[in-house]
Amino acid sequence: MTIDQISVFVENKPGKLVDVVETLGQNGIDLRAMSIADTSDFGILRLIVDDTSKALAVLREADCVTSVNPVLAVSVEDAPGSLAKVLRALSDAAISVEYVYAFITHEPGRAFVILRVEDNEKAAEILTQNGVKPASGSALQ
């Protein structure tokens, strides 16, 4: 089970970053989570939204450069502990992760980790055996 994470290329310079969000916004997109990581001349922005194949339009139609991936999101406990017990279960299985990133949740007590590896199915299946539930898509609606 996997959840649509759209990437987004971004000049590093000012009024960038906030010239594709405003995009977003203006056009009812409400982002769910984001992350950043930036080098010298570009940065590249993850988005979970509430509506991937919208927002992938006005932001082509605004000239950006984009793409969408499979990542897994999790829920857990917001408590200490919580994403180590997750990163250990994957680590035991052998399964490397390529990032991370992660927000709280209108659900008290809980928050999602998104995660990105090269197997989605076995991270998931290794996951649930350890008691943690992928999430879909609408759970974080």
Second form
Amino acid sequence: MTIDQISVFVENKPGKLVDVVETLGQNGIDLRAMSIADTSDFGILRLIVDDTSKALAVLREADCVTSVNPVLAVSVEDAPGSLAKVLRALSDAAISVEYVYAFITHEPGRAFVILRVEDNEKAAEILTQNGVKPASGSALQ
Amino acid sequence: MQNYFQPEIECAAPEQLKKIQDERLVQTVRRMYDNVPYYKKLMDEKGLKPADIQSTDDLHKLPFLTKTDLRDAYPYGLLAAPLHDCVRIHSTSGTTGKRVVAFYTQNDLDLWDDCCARAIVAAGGTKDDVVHVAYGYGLFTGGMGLNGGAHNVGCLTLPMSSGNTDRQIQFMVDLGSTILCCTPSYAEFLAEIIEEQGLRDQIKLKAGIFGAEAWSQEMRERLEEKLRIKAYDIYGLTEIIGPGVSFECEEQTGMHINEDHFIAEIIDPDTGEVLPEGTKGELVFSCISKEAFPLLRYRTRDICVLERKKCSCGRTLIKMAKPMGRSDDMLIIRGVNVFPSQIETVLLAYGLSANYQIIVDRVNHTDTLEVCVEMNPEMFSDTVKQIEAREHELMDKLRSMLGISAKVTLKAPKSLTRSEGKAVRVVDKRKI
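Next block, the form predicted in complex with the partner chain, ref. the form predicted alone:
Starting with the chain above, the whole complex follows.
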């Protein structure tokens, strides 16, 4: 129901982001989705990758501080208003979203949305009731 | 111009001064031995009896007192006079565990007032002056010290205390303040506002007596130019008495020590050996006329040079140079003593690594403290909100330990210097 997302601490300084991404690239890790939240001092790089455990090992080797969180990934129609529907359903059920980011996949006409909520199980239930099915990790491979 | 408050002491012949010091030292040692069990124990441990101290030539035999002794003996352990004879307390700005409480009898306050009065007169103060005291009042010694000195000279005294800059300047204009007493950084701030408000021509200041923090020759020149005054340095510490342990004369080349009350020595901070005059080392003071809290051979940790050269002002009192550093790692930030070890304690208790860096700077005349720490998995989270909550929790803990606020900056693991040997824990960017 959920997929693993890796978060990496990145100092907000030139060259820091590319260091992390390069490390992953050099080790054959493929990025499926990513986003960055930043403050003036630091950023949090959030990643969905093809091989989570390998990516974690590589990042730890490179002295990065990381964490892994289960997040929801849902496939929605790549059309105006589809994300709004998803968020409205969650909002109506009083589930607040910590953050969200979206990307387009190889599947024509669909987009993926990553959702970080407090209660994954409840959120998944609400989404299913509203006709949106959370994707499993393999859907992103 | 005779700028002396007590010329019989300030310009006394060296042998006469030594005689005063010899007598007072012998009496003080006797009193400490008889009345302060803590001190008696220190002397006994060295196999010393009061009779072993016959003059200042024997001073080097006495044990040193350090801030640790003051802390161990807190609050009454070093009190040498009956508590009912004490009339006031002052305290260092120090933080938990480092706080020092000093006691004063009426005689102690009187002699302190004399010391500060000498400083005010040396800066040109007379009965006709309006002394504007913008040092903090309260437990801090600055405000009350200069206030007492100004009274003693007979000046009209404005006990302004610190802060409320608009009112400070209004009073300066309305009441015609002529001598300003405050920290040099506050003087600089006042100067700036005076300039901004175009009030320089309505300000009658002629002199400033600045202390309680380090300041450079460049800063002196800037203050003298901006405020059109002569800027005098003053030195002191609560443990010894407060401001007025030493003061600058019109020559402005170091501070005359009030030697009838305080004996100064320079020692090698590592061996404790007394160094000859003119050599750089740690400044040590012995109080020889105070009743309540007469510390003997107190190690100030200030690195300094003493010189008894003929001074054009006519004073014979020995001069100390501006302290040029510390023999320990103490920082003075916004007037508060901060030890890196206190910061380290908080960080380690918070589960952070001992690799940290303290950055001190001065922005808009105010000291800033930044603590850079390395992010670790415990503090990390995938949301900014949570990381910031932990950051704020850490800042709260630092504030309650230090008494001042610090900015916390999160750095990548292993990004802070791990130099070969001694790590650079403190970067002091303040230009003084």
